[in-house]
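Okay, so here's just one chain, in structure tokens, the form predicted on its own.
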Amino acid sequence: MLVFGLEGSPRKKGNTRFLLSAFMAEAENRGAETRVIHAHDMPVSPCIECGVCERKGVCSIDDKMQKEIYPLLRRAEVVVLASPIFFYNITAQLKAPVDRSQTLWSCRYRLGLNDPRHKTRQGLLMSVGATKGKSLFEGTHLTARYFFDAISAKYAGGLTYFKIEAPGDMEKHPTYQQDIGEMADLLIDPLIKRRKVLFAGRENRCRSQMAAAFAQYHAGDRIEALGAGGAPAGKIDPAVREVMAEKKIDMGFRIPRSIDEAVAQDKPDTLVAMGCDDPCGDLPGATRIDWEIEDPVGQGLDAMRKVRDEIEEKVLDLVDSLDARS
């Protein structure tokens, strides 16, 4: 599972970055994969309110948000929004990617699509402020709540700290380690303990993508579903997104991955090989299941729909069989 941190402090050795780093270290110790993007180091263009996302579910701006942040927001199951307080809210550097989450909001509320991980994704706010005023974090909590709703994450609350200003203040705080441990108990442990199933294909652009999405959608609370390919393509097949949208499932911003990348952190209990033959191989400790499903790429939407429905049926049967063993 991926824990993704999006951090907005302009200070490379500031208190916010220390707090986020401590949480990420705890997540890694418990077996999670982690990624952090510092908004100050990766400038994102602000939303220009062009309306393309509300019509098409994509953003018209071609930048790091498009290439890196959207895909990470979709792959992550825990998203951490971290920022110091600037005028009772998050920093300007972080506000730009938050505003650009309008694209994901549009997919959900304008186009009626559900991200496959919407039932399991959790959102956590981390914030520090220099004063002790009781309203210090009100604006930030409100911004975080609506950001997490836009990216289809349940808002788990925040770790917020008053009177943190000078370098090293956060490290001296008496409860931060305990706070992080308790939050990891809540957010990380239940997801780490799930069964892990890898759906593997040749290019991870079609069948294995749909299978992983269906497993995430129907049983994400019990199964960590991964998708990968022996020779991953550059992007998923556009027809996959079209036919899955007919099922109200959003396949936007999903990027094919290699098998090596998928299993580097998450060791699957079950390998489902989907017509990939040798590129799938055998994974030590994983039970292999072979699904003989025709590759529908290039055969038109009707063929893709037929394979989609066949895959969903097989995924539901697999989920039932794994539940029966628990």
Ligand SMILES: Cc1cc2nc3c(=O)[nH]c(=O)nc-3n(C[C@H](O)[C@H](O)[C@H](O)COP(=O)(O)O)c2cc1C
The other form holds:
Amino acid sequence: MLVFGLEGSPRKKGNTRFLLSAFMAEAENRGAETRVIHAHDMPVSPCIECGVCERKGVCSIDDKMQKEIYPLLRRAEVVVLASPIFFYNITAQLKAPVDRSQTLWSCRYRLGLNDPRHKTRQGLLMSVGATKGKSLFEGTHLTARYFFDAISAKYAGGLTYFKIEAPGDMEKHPTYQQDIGEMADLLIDPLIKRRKVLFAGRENRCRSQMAAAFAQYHAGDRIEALGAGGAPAGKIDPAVREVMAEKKIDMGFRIPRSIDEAVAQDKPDTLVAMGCDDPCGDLPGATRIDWEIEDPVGQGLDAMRKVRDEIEEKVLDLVDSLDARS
Ligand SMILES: Cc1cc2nc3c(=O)[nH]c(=O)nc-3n(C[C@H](O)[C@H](O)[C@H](O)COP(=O)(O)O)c2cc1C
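Hand over the structure of the form predicted in complex with this ligand; the form predicted on its own is what we had up.
What follows is the entire complex, opening with the chain shown before.
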């Protein structure tokens, strides 16, 4: 389960980075995978309002947002937006990737597509400011609320701290560790406790992608569904995106992963092998199930639709049988 932090302070040893890294360390201790991107160190171009995302669900700007941040926003199940207050809002560095999340807003609200993890993803704001006026975090809360809505995350609220200014101030705060522990109880523990199912294929570009997406979509609260392949392809099959969009499911920004990478972090209880023999092997501690499903790649859209529907039915049966066992 990935916890992704997007952070906006220009100070490398500042208060926001300290607070975020304390939360990430807590998440790792509880078994989560973590990734952090500091917007100051990885500048993202601002949105140019070209309108491409509203028509096509993709962004016209080819930069780090495209290659790294959209895929992380899609894979993460907890997203942390962390920023100091600059003039009653997040920093300019962080505002650029927040504005670029308009692409994900467009997928949801213009194209009517649901991200497979939309029912489980949680959003957390972390922010610090120097003063103590009661409206200090109002602007940031509002920005965070709409950012989390755009990326299909439930807004879990914020850890916000007044009177934090000089580097080192956050470390001296009397309650930050307890606050982080309580937030981790709320956000991390329920997601870590889910049963883990790995859908493994040869290239993780078609059948295993659809299976993982259906499991996330239908049962993300009970199952952590992973998809991976023995020899992952560079990208998912475009026909998969098309036929899943017919079911209102968004497959954008999903990238094939290797089995080694997927199991390095999460130890699956169940391995569903889909059209792969040797590359899947057996995973210690996981019950293996084999699904014989024809490979529809290159067979046209009707074949892809047939396989999509077959996979959805099998996933629903699997979820029922796992629920019955627990
Ligand atoms: C350009 C700029 C604008 C700021 N605006 C505010 C503000 O509106 N209200 C406030 O309380 N603090 C403001 N601050 C102070 C920072 O929020 C504070 O120093 C914070 O601890 C910095 O976090 P960091 O150490 O993570 O960078 C501002 C600081 C800068 C540099």
